[in-house]
Structure formats: C-alpha cells, structure tokens
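The chain below stands alone and is given as structure tokens, in the form predicted alone.
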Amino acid sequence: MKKIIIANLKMNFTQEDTKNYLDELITLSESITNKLVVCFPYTSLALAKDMLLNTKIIIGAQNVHQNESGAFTGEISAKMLKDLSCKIVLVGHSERRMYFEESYKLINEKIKTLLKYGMRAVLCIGETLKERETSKTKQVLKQQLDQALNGLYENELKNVLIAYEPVWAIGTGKTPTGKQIEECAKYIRNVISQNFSEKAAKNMNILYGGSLKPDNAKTLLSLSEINGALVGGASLNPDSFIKIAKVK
C-alpha cells in the first residue's frame, strides 16, 4: 500500500526559495511511488499551484480560519485554499495549540469547514513530555480525538488523517521507540473505533510526525499501524524528504 509522505515547510522559503525547492523536488520525485504531499506557506501557494499543474506533488496548506469569511484580519479560508489548489490542510499542529492556543473545539470547527469545501485534514494530535511522563498519554489522545471529531459523521471520515505528533519529539531530536508509536496508534485506532466503528478505526490513515529522518526513517515507516509520515525540518531539503519518500 502506498504511503502518504507529508512535507510541513512551517515558516520558511521566500518566493525565490520556492522556485528553487520545487524545481529540485519535482525532478527527483518522477520515480517516487508514495504520495507526496507539501504544505506551503500561504505566500507560496499560487507560485505552487502554477508549478506543480500536471505533477504528482499534491499540494497542502498548514492552516485555515474556522470561518468561511469576514472581519478576520491576517487570516485565510478553506475557500481561498481550495482556489489555490490545496487538497490538504494541517490543523491543530502543536506549534499552533503551543503559540496560539488554539483548542480542540476550535480544531474541530476548522475540521468540518474544510470538510465542507471537500479538502481533506491532517488532524495532530499528541502529548506533552510530561504528559508521557505521568502516564497520562492514552488520556490525552482519547480527550484530543472526541474533541476534534465531534460531530462527525463517519462517512466524512475517509478525509481526516491523523498525524500522531508527540510533542516532546518535534524538532528535538528525539523519537520515540517503535513499540512507543505502536501503542499510540493502535490506541488512536481503539477510540477510533469506539467512537465511530471498527470499519472506520481500519481504513484511518495514521501518520507519524516527530524528528523524522533519512536515517530512521525506514524503521519508522514500517511500523504496521502507521500508514505514512509528517515531516518538518528534514522536508526543507529536497534530497532529504525524496530519501523518506522513497521508503516503501
């Protein structure tokens, strides 16, 4: 089965960095077999819609406004998104529950107003080190999925990924241990289908984001329950993220 490699590009790459990014990355993407997905900056999503046409780089958004429109000033919504061609879009990253506080309630409303204009999430879920340290981690992944997919039917299902990002992993350097994701995925699985059915908690794409590499990322890839990766700064470089796309 095909995995679905995700590229976050965060904060970075000027138009200029972009043009160069991609013109390496679709070179060295024509023989990849996975699914390549990359999340632009908004400033380089129609620099992206233009270079990607006719590839099959897929291309995605780190973040949307609840709202389909309004007096929300320095914000972007679903339907500006789908004009830019985005097919995908990160919601509830940590970095945005971290620095913006955004809640799952809120994360929730994102999820069904992309929904809504047929676009798929990437729902981030994951604990805090110490959270992971006082036991607490099945807790907050169940309270973290009932609040995002509340109010879901289950047919919508089929367009929510989950990206199962501990906190205590990203940009650290730190990764937890196969057996560590195993659990966390198989656990993801377990509410999944507590919540909707045992159908639905099968067919969910899970991926894996944390500290993710070249060097490790085979091993991760080939756990049984995950279905794919979210990469953050080893996508920064085209050679990088193409050598953790190819992991078949």
The other form holds:
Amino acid sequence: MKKIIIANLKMNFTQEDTKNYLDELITLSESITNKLVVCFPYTSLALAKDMLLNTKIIIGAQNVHQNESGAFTGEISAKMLKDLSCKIVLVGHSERRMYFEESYKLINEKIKTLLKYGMRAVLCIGETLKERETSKTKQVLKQQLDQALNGLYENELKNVLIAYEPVWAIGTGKTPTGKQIEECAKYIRNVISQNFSEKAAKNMNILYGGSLKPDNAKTLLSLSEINGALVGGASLNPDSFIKIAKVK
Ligand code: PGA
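Please give the corresponding structure for the form predicted in complex with 2-phosphoglycolic acid, as opposed to the form predicted alone shown earlier.
After this comes the whole thing, all chains and molecules, with the earlier chain placed first.
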C-alpha cells in the first residue's frame, strides 16, 4: 500500500529558499512511489503552483480560515487556497492550538469549509505529556475526534486524514514506542467506528507525526495501523525528507 508522506514546512522559506528546495525535491522525488505532499507557508504557494505543475508532488497549506470570505483582516480562505492548486490543508496542528488558542469547535468549522471547497483536511490530534502521564490519552483523543468531526457525513470522511501527533513528540526528538502508536491508532479507529461505521474506521488514513527522522522512519512507518507520516523538522531538507518518503 502506498503511504502518504506530508511535509510541514511551518514558518520557513523565502521565495528563493522555496525555489532551491523544490528544484532539489522535484529531482529526488522522481523514484518515489509513495504519495508526497508539501504544506507550504502561504507566501510560497504561488511559486509552488508554477513549479509543481506536471509533477507528482501535491500542494498543501498549513491553515485556513473557517469563513468563506469577508472582513477577516489577515486571513486566507479555502477558495484562495484552491485557486493556488492547494489540495490538502492541515487543521488543528498543536502549534495552532497552543499559540493561537484554536479550539476543536473552530477546527470543526475549518474542516467543513475545506470539504465544501473539495479539499482534503489533515486533522491533527494528540495528547500533551501531562495528559499521557495522568492516563488521559484516550479520553483526550476521543474528545478531540468527537468535536472535530461533529456533524460530518460518513461519505465526507474520505476527504479527512488523521495525524496522530503526541504534543510531547513534536520537535523534541522524543517519539512514542511503536506499541504506544499502534494503541492510539487503534483507539482512533475505534472512536470512528462508534461515531460513523466500521468501514469508515477501516478506510481512515491515520498518519504519525512527531520527531520523525530518516533513522526512525522505517520502524514507525511499518506499523500496521499507520498509513503515512507528517514530518516537520526533517522535511526542511529535501534529502532527509526523501529518505523518509522512500520507506515502503
Ligand atoms: P517535527 O514536527 O517532525 O519537527 O516533530 C511534526 C509536526 O509538527 O507536524
């Protein structure tokens, strides 16, 4: 099965950096059979649209506003992203929840807007260290899923991917054990099965994210419940991103 490997470039790269990055990535990606997505900062999207035409790299963004248009100074709409050939958008990344106080109610609205415009949403969920240490992981994952997917129709779930990203693993160099990841991914499928159906749970793409590097990619991506990866730091270097993307 093909894996979905997503780069999250976060707040990095000028136009020139983006050009150099993509020049290298396009060449390196030719032999890759997995699906490759790069979530660019907004300011790189127009350049990415030009450079990635006729390549297999899919264009993604890191955020979107929940409203369709209007007086929301500084914000970017789903329609604007679609216009830049953006196919997929991250929602609910822990950095947005932490630094911008995004709630799962808001995240739910963002997902609905993206689906309305025919784009896919990568819903990020995951527990903090404190929540894990106090045995609240499952409770937190359930709450996040219940709120984020509230009111969605089952047939819309094919355009939603779930990234399980423990907050304590993001940018820290720490990763959960394979067993811990499998347990959470199974639990996520359980919740989806309860809220929607067994079929929806089985078909859901669940990605792992948090300190994924070329040297742990094989172990983490070969877990049976995991369908791909969301890569932050290691995706900034085309070479290390491709090493991760090569994992079968
Ligand atoms: P990281 O980030 O790979 O640098 O830990 C992952 C993410 O934020 O999605």
